[in-house]
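Single chain ahead, written as structure tokens, the form predicted alone.
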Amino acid sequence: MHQANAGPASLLLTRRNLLLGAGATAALSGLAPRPAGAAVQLDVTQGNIQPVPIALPDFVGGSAPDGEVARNVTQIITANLRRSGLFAPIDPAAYIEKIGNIDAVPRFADWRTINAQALVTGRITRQTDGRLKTEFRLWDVFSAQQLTGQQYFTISDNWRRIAHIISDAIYERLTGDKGYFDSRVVFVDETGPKERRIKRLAIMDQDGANVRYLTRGDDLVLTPRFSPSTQEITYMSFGQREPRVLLLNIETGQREAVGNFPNMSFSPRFSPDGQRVIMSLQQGSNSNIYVMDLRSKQTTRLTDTAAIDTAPSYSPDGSSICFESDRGGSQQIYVTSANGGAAKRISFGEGSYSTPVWSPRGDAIAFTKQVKGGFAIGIMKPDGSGERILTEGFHNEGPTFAPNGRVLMFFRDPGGNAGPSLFTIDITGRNEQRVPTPGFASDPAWSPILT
């Protein structure tokens, strides 16, 4: 049995420390897991998805304080699943059965009556050492079988993270895709009047909760990006001197410059193995793509043109990069080997293309497209085929993929005295939603799933 770390670095709790084994709840009570061929399964590859009706009665709490935590956990799971657009949580007022004991088999006929296809039951109890034990079960209502069951032990401060992990387990079991709820987003928080906007780096849970500021606003900051470890970010800082690319450890606050470059450096991004940072360096009126090995500090030039090459992004296997360049007369997307060499243009639609980013799944590249003053967020296959616009509006920019590659986050600035806000949209072009932030927000970057 693993114990959760009760020290101040609770954000670093790993899933291994939290999880006591898939199916552990089922084993404790002798309830059967799902057999092959049970009824509930979402096909998320289809563009027009009918959300699955799912019932999520409040988790059972062992005491009054635990009951409040149990209700909060249930609310977060419900909100996560609803926001995904793939699930339709049923109004609790319609429930017939009251769940008081999750070790008992539910009365499936009562849940079929209200058209629930899936049912989630759970319980939270406080242990003698103060930790919370959280259990849940996911049921297929029509086949009357349990799909999965898990239990977790953690310090009480981590109940919100447990809710995200359970959301991921439900999402994965019913869709076949990995979830994305147990993840974070780093972004640029913007406050103050437009002509004197203060920009700070901030980090939050993917649902907008637990906002924490990483810089004080003394310097202008842009384009934060996560390392694969989720504990470090790279970003641009405009201080008193030339713009610099910095590395920042999210947990310790330690920061360092990637290197000392005589000219402007911008649009940094980590390699998939976290050992390198790729960026653009300006030289006179043009810029080229460079990569720096973080261990040796050796810098390698990948492109060599008289144009502006910028915004590089690695493929998830690290073999290729995409970037934007005006070498053909307008901003377009190109793909080349991660070691440099000849680049192939892949964007050929009307207008200009910018801010390309490779999907974690490897099957798509997202981009910002500008045509006649209008801005759109879209995706295309890595060879340039299958271009699809997901959302249009003024001024959309800066797409970033959720760790499962199924959702994009971007920012929209309506202009005037207003400021930018964050939005998410499914890669099918459905379910656009605003992400709550304390103030204006731009330049989002989604972390990998926390480990």
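For clarity, a rigid core is taken as the largest C-alpha set superposing within 1.5 Å between two forms. Residue numbers count along the first chain shown, from 1. Treat the numbers as computed from the prediction; the structure is a model and nothing was measured. Compared with the form predicted in complex with the partner chain:
- In the core-superposed comparison between these two forms, the C-alpha atom of residue 391 has shifted by less than 2 angstroms.
- When two forms of a protein are overlaid on their rigid core, residues whose CA moves 2 Å or more are considered shifted, and residue 64 is one of them between these two forms.
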Contents of the next structure:
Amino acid sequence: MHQANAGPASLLLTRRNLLLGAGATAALSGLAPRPAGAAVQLDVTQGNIQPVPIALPDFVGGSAPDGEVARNVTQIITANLRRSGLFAPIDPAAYIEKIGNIDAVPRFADWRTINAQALVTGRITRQTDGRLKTEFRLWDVFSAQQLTGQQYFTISDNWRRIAHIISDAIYERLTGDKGYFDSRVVFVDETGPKERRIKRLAIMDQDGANVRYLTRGDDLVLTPRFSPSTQEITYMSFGQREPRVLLLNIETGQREAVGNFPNMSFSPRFSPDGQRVIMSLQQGSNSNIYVMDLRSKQTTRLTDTAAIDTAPSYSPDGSSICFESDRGGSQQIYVTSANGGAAKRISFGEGSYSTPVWSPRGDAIAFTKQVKGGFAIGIMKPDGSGERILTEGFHNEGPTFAPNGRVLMFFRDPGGNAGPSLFTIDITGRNEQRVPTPGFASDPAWSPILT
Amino acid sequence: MLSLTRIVRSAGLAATLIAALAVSACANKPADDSMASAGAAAPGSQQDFVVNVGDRVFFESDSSELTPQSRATLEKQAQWLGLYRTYAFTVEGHADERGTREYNIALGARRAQAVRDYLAARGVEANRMRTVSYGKERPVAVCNDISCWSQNRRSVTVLGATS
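Return the structure block for the form predicted in complex with the partner chain; the form predicted alone was the one displayed.
Zooming out: every chain and molecule, the one shown earlier first.
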């Protein structure tokens, strides 16, 4: 049997800077080497997925006081995988084998008996310097094979992030797609009566934990969007002067205006390289799309129509933008070069289309669609073909993609005196889930993966 | 409402005073305004403007076109603002909730601009006017049907400090 500590070769392969203080990962070498080719593998491209039964016994505490954080980490991983809709965690009450030592090969027959296809074991051990060492192994129960194993060192405050990183590793190994659990969401927290609603920028982990408020509610704030570095947010704010686009550093709290324009600026979004902010500037009755280079402060006009052009979003390679315009009489989605020029309409279904947002995978654009008084969330290919509606009703709005492009978050406001909530849905249209927030919440924007 | 609209249409823009008075008396009271009687408002006061002139006009769904009724109200606003020239003011544009956020911000701006253009054409000085859009962020009526939506699609002329 191999030792759990990784050799230099595997260390080189998997080491990455986790931005977790003194973070590092290393692969845990397999305990029971087998021929390659796992039996458990999800095909996530299919619309109708049978969730993979997976067993996640509590991680073992390296010493007695580590038991609590070990259990908490296990619960977060379990919740992440369950919420994805691709996994069906098995009730721990059914477990036959009790995992006490993760360096021993599990009794696979016991896990087969309860129909587990995958098994995750792990251990958390506090180091003498206070850091946490977290190890996990992912097993294919039927082939009796270790699929992956990693160890992480981190300051103890980061135990939640370790749980998300492990969730991503499991998701990636079993689906072949990147995970999205180690990410955050910025959104607008809403309190108070609808006529005088107080709106604050808030940020949280993608699972709703660690909510932090970024503004105090004195000024009305709308449409926050992450920078690719995840350290900055651009948003619209109603202050004492014209409503305008601001930039907020979420670490330092430093705030600055994106340009100084005579009229309203709104609907901002970062370019994929983080060097520019694209937004709408209002002039008289019209709103057009401009881009500002954040270093040179140079502003370039991208659209020039007697219409409302807004909600711009870059393709992930930065070469194109999609946006909405009512230049043809109703709101529709258009695509143009990132340098401007002729725009091509891509939405042609019934009703009107707005808030287009380009998938980080580049292969889809999500939107809000208004038809017959309803507000649906849908996706289409960037050429406008293959339109699919994912969820309908009154009143869904403002989709944002998870970093892997497989899940959308949006808000739903039933209207009247009620308020909006956040939901996620798979791009296949399955697995709609409400995202827990402390109060009413709207305008979500999903960050890239944090690491 | 319908018959009033017809009256305003037939009267034409040049002779709207009577129709406009009728409109302001029944239709253009702000939904959440205090019910102070018209007689209590001192001429030239902010209350006089809100109660006797009408501080807001309403729009059709997804439109910034001024209806005959709106024009009648704005005609009165322009006359009043011409009498009391010390007021600077802000034209607020608003949308109902049946639109997406960014578009409604732009639509509110379009509505405020339509009012501003009308007042300017009636001789109100441009340097007294400012416009702002609140999109769907500041409804005055909250419910889930047309009675509320129609009140929220509005432009409000908000008098500021006298200069």
